[in-house]
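One chain is shown next in structure tokens, namely the form predicted on its own.
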Amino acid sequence: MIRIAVQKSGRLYEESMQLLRDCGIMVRNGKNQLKAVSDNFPLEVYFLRDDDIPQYVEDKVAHLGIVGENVLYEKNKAVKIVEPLGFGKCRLSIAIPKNEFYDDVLFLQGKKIATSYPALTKKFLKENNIEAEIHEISGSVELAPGIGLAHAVCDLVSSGSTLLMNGLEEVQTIMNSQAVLISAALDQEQQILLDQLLFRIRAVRKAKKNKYILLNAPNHALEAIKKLLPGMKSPTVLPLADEGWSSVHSVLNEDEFWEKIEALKNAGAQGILVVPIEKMIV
């Protein structure tokens, strides 16, 4: 059995939870419950704030955990990185009202910070040698300014509408931040249990960036629209009932999706369907 802590409530708690259902492991999580134990997978999952997370793994009291990389940064617990997981983006950044001038990091110099992220924020002002007065807070740091706490504020941002709302503008990030999965040091048995998970987790993610498409094209255009399909090998190319005629298969990664696409079309493909994928395995 492997132990998983995933934050019990929040931005990274459904896509965690979703992450481990598309890896077809089943978790019942019923109201308020604090841990759960897999039906067809041997991993409990313990439910608990995103904070606390990077101490219980440094413990083992959870073998794995799923967390902000802003949380794991901030606590600055011996734990590793293991996996990516491309979900809960953000960025975490300093914001001042918008009334006021940002040209550059000296702007903080003797100036007074919310956040919520001290470690960070020192991390940030010591390596600009700014010398600036830090109040930190657990929630709504957003408002600090406004009540005359705080000329600037530190904090997570995705789409930035919060901060708006607020009177408030991004003018520096401190750092990227994604959920990813960590871990303090496994015995044998927890680091097999660790690579199945992984084995699927990569399957699924890297299905999440690749479309399925079928195509249909004229025998004198197959040349050139293989050349635009590479797919995991090369392209399954397929005879149609109609002489003169075969069916395309292959594999596309979103990021070049659409000009694939329109290239495609202008090499003569007809009858394009797309399909999604739910698990890639190479």
Ligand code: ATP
Contents of the next structure:
Amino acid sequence: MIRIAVQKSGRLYEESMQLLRDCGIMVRNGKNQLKAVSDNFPLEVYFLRDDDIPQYVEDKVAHLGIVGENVLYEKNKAVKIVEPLGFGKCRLSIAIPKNEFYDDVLFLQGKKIATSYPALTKKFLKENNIEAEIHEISGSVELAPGIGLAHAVCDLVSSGSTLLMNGLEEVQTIMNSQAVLISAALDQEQQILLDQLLFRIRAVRKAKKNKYILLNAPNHALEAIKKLLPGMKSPTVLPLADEGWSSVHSVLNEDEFWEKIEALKNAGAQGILVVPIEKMIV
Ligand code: ATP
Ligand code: ZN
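I've shown you the form predicted on its own. Could you give me the structure of the form predicted together with ligand ATP?
To see the whole picture, the full complex is given below, headed by that same chain.
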């Protein structure tokens, strides 16, 4: 049995549970439950505040955890990052009132900065030789300048709309963050279970980054099309019932997706179908 800590509710909860589901791991959890056991994988899930997860993993109360890098580096506990998970993306940034002018970090000299991330903020200020006062608050940091509590904030941002609504402007990114899978030191049985879980997580994430593509092409265009579609090994080419035509199947990465589709059309591809992939094992 291996125990994993996930956020009880909040921004990481849904996607953490979805990841387990995508890995075929069923967990039935009622509201306000502290823990739940999977029906079909030797996994127990603990539901905690995200701030507590690094400590629980360091103490081996949970062997694994899913937490934002922002929280992980703020808490600085003795745990290992096993895998980035690609969700919960945000950045920790300095923001100041819109009507003020910021040309560089010297702006912060002698100022008061409100944040829920005192350790990361201190580290940033130290690296930049800035002396400033840190005012630690646990929530709604963006309100601090408006009520005269601070000159600036150091807070999490994704779209920036919360800052904007509070008359603030993001002026400096301190770190980029995403959710990561963390681990304590494991015994042999737990390591085997982590490896099984990781194998599934990688297959799921790889599948999400790729699409299955099917298209028809006249045989004279096949050479050019094959060059555009490397596939997992090489593309599958099947003859169509119509003489002189073939069907080509392959896998495309999302990063090059639209570019490749354009090129395929220009090379003579027709009837292009793009289908999501559920799992991808290479
Ligand atoms: P808890 O009750 O568990 O302490 P919380 O209020 O500290 O919850 P949430 O706001 O749910 O935390 O955010 C959890 C994590 O989601 C953050 O630590 C961060 O890693 C990530 N995240 C992604 N985008 C954002 C964002 N725009 N603002 C805040 N956090 C974000
Ligand atoms: Zn929190």
